[in-house]
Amino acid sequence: MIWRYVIQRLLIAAVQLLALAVLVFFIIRLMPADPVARLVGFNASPEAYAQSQQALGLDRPLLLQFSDFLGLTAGQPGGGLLQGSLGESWESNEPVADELIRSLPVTLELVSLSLLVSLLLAIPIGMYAAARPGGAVDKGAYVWGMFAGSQPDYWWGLLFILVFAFTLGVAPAPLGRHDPLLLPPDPVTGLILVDSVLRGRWDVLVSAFGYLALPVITMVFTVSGAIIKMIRQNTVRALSSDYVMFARACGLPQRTVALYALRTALTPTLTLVAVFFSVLLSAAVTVERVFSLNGVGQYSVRAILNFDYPAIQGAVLAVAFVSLMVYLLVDILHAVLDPRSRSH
C-alpha cells in the first residue's frame, strides 16, 4: 500500500535528519573560529569574554552543549531540537525558527516558481525535439542548454536587470519581493503570492509577479536546458521501446502514444527536478543577493559570517528537511507512475 511506503520514507527521513543534526553540531564547532570574540570584540576584557561565553553556554563541556541542543538537559528553558526548538540566534536574540519562517518561504517561492516554469517549458520542447531529432528545435534546445548552463546565474541576473529594468524599463528595479511603497499582506504562509490572494491584496499580487519575474527568468534560463535535455533523451528512449511500438501497431491515437512516452520520460526527470530543487535552495543565494531577496540563502551567509551556531544549525536542518520532503514527494510520484519502484 502507498501509505506503508510513505511511512517507511518518513521514518528514514527522521533518522537522516537526526544524523545530520549530530554532524552539523560537532562539525561547526571544529571550525577555527571564536564566536565569543566575534560578539564581544577581540579587545574585550577577560571578564567580559567569560561572561559572554557563559551566556552562550560555551563554557560547558561539549557533550553537555549537545545535550542542551537536543533538549535532553532537565529544566532547560525553551527545550531543544527534540521539542521542536532550534534555539535563539546569538546575533539577534530571536528564535531561529521565527527567523526561518520569514526567510525560508522567500527561497521556496523563488525556487518552486522557477522549476515549475522550467518544467512547463521543458515538457513540450523536449517532446517536440524528441519527435523531430536533428531539427531546428532539437538543435536550438541543445545550444540553449550548453550556453545558458555554462555561466553563473548571478551574471545572467545582472544582465537581465541591465536590459529589462534599466535599458528597456519593462521590469522593476531589484528592490525586493514587491513595491516598497505597498504594505505587505499579513503573513499566512509566508509566500507573498499566496498571502496576497488569501488576503485579497491584488495590488501586492500584481506587484509581486513583476518583482519575481526577473529572478525567476534568471533561474529558468540556467536550469531549464538540463531538464529539456533529460526529457528529450528519455522521450527518444521511450518512443523506441517495445510497448510504444506495440501501441502504435495496435493503431492507438498518436496523442495516446505520446502520453505513454511522456509518463515514462517524466520518472527520471522528476528525480532531476528534485535534485535541482535541493541544490537551488542553497545555490539561490547569489540570485537572492542580486535581486535583494532576503531568503534562506542570505540568512545562512549572515549566520556563517557571524559565527552564529544556532542559526547555522537551524538553516542547515530547515533546508535538509525541505529537501527530504521533496524527495519523499518524488518517491510517491515515482510509485504512482511506476509501481515497480515501491518494492525498492
Given for the second form:
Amino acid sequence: MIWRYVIQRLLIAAVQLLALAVLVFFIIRLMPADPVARLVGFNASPEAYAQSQQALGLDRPLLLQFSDFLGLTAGQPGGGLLQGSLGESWESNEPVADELIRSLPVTLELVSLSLLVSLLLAIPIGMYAAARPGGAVDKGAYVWGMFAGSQPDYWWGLLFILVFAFTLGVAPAPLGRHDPLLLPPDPVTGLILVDSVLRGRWDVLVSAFGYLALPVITMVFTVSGAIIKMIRQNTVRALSSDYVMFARACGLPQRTVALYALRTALTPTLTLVAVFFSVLLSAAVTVERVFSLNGVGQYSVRAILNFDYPAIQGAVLAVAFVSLMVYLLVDILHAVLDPRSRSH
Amino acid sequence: MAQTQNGSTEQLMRPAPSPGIGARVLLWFGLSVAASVVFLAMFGPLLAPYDPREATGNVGVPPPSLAEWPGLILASVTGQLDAHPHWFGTDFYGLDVFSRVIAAARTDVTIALGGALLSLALGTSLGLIAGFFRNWATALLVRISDVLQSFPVFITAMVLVALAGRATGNIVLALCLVYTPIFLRLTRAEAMTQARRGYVEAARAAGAGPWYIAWRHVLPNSMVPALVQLSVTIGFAIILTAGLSFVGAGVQPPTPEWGLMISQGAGDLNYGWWWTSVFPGLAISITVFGFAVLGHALEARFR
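The form predicted in complex with its partner chain is what I want next, because the block you gave corresponds to the form predicted alone; please supply it.
Time for the whole complex; same chain goes first.
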C-alpha cells in the first residue's frame, strides 16, 4: 500500500522535474542575453564569435539544441538529460553534475543544520506560547516573528561577522567551511561534519562546527520566528479540538492531555519542515555569499552572472530535485503517521 | 511544483491570531515608517548634503562619534561649518554614505512599490476572473500560477533580471512575475466565496451582465486580503531588490541602492570600516520592519 504510494509519487516527481527542465531550457534561451559575447569578450572578431558560437552549439536551431539537451540526438558524446548527463559548464568545461556533487553537500549541511536548530528552539517555545496564549512568551514570540521574519539575512550575517568574528573574536572569520590551514578530509559524502568523523579528523570536525556557527545562527535568526508562529498555531488548534476537551472532561492529568495534543500538533509540523527546507534553500543563496561557502547557491549565482546555461539548468534542477525529495520524504512520513492523507 | 499532496500547507500558512498586542500602536508605527520612507523616496535625493554619485576627496572617513553629534548638528543648522559633516562616514571611493543611504530610498522604494503594485493589479484582476468565471481556461491559469509560485523566488528573480539585463524596469517586471501568484490566489479564494453571495444573485436578477457584476460588485468585496498582503509584499520586495544587487544581479554601480552598498561595504569590514555596510543595512532593516508591522496591523484589523 505504502509502496504503491511512494512509486506513484516518485513518478510524479520525475515528470515534474522533466517539465521544469524543459521550462528552464526555453525560458533562459528566450531571454535577450548573449552568452557568446560574454564568453569571447565584446571586442572579439566576428570569426572568433562565430567559432565560439559553434563550439557551444548555439548556432544550431533551437529545437536541435533542445534534442541535444535531452539526449535525443543520435551519436552525441556524453548523452543528455535522459542519459543522466547535465552537460558541461561553458565556463569551466567540467561536467555540471560533478560540480553540483561538490557544491550541493555544502548547502544541504547548512540548511539541514539550520532547520534542526530552528526546530529545537521553536517546538518548545511555540508549544509554551500556545499553552499560555497572551502570556509573556507568546507576546515575545509574536514580536520576534514580526521582526526577525522580515529581515535581510545577508545584512544580519555581516553584522554577526562584525560582532562575533572581528570585534569579540569568538567566531572564525568567514573563510569557508573550516580552518584554511587544515587539510580537508577526503570526501566520502561531501558533508564536512560527516566526512571528518568518518576519516577520524577531529580537528577538522571542531573547526567545521566553529565555521558553521555564524551561518547557522544567521539562518535560524530569520526563519525561527515563522516556525514558532506556526507551531503555536498547530498546538492551539490541537488544544481546542474535541478529543482534548473530552480528555480534560474525563479528568486526565494536564500532562497526559498535553502529550495527546503534542502528537496531533506535530503531524502538521512535519509538513512545515518541507516548506521551510525550501525557504532555507532560497536563503542559502545570499547567506553562502556572506560566509564564502561554495554551495549550490553560490554556484547558481556564478552560473547566472556568467550566462553559463548548462550550469544554470543543472543548478535549478538540483535545487528543485532536493525540494521535491524532501517533500516526498515528509509526505511518506505523513502517510505512515496519518493514513487519511494517503487517499488524496 | 513543490507542493505537498496532503494540501494542508495553505491551512498552515494562515496567519496566527495576534496575542493581543495593541493593534493601534502597531498600525501607527507601521504607518509612520512607511510614510517616512515614501517621503525619503520622493525628496531623499534633494535632501542629501552630497551628490550620492560623486566622490568627495575623503576616502574611508569614519562617522563622527555619538558624543560629537549634538555639537555637529547645532553647528550645521546654524551654518558655522564650511562643509557638511559625513554623518555616516565615507566609503572606499570617497562617496558620502549618508547621502547615498538617503538617496537609495528612491531606488529601492520605487522598484519595490512598482513591482508590488503591478503584481497587485495583475494578481487581483486575474484572481477575480479565475474566481468568478470558473472554466477550463481559468483552471489552467491557476495551474500556471501554482507552478510559478513553486519556483524558488530568489533564483527565479536572479535568472530573469540577469538574463534580461540589469535595468530597473526588468527588476520591476521580475518582482511582478514572482509576486503575482500570491495576489491571484488570495483574490481568487475571496471571489469564489463572494460569487455565491446573495447580492450577486440579486444583481443578476436585476439584469446585470457577468463582467459588470464581477467588476463593480465582486471586485471591491474581494480585494481586502490582497490589500492587506500588499504591505508585507512591499517589505519582501525591498529585501529581494537589495538582495539581487547584493549578489551582483541587481542595479549597477554607482546607483545608490542599499543592497549594492552592503555588498561593497562587506569587503570594508576587513579594514574595520563597519559604517559602509551597517548604515544601508539599518535602512533596509527599519523600512522592512515598518512594512511588516503595518501588514500585521492591517491583518489584525481586517481579517
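Throughout, rigid core stands for the largest set of C-alpha atoms superposing within 1.5 Å between the two forms. Residue numbers count along the first chain shown, from 1. Predicted, not measured: the structure shown is a model, and the values here were computed from it.
S.K.: Superposed on the rigid core, does the Cα of Thr256 end up 2 angstroms or more away between the two forms?
M.R.: Superposed on the core, Thr256 moves its C-alpha 2 Å or more between the two forms.
S.K.: Checking Ala247 here: with the core superposed, does its CA move 2 Å or more between the two forms?
M.R.: Shift of 2 Å or more: yes.
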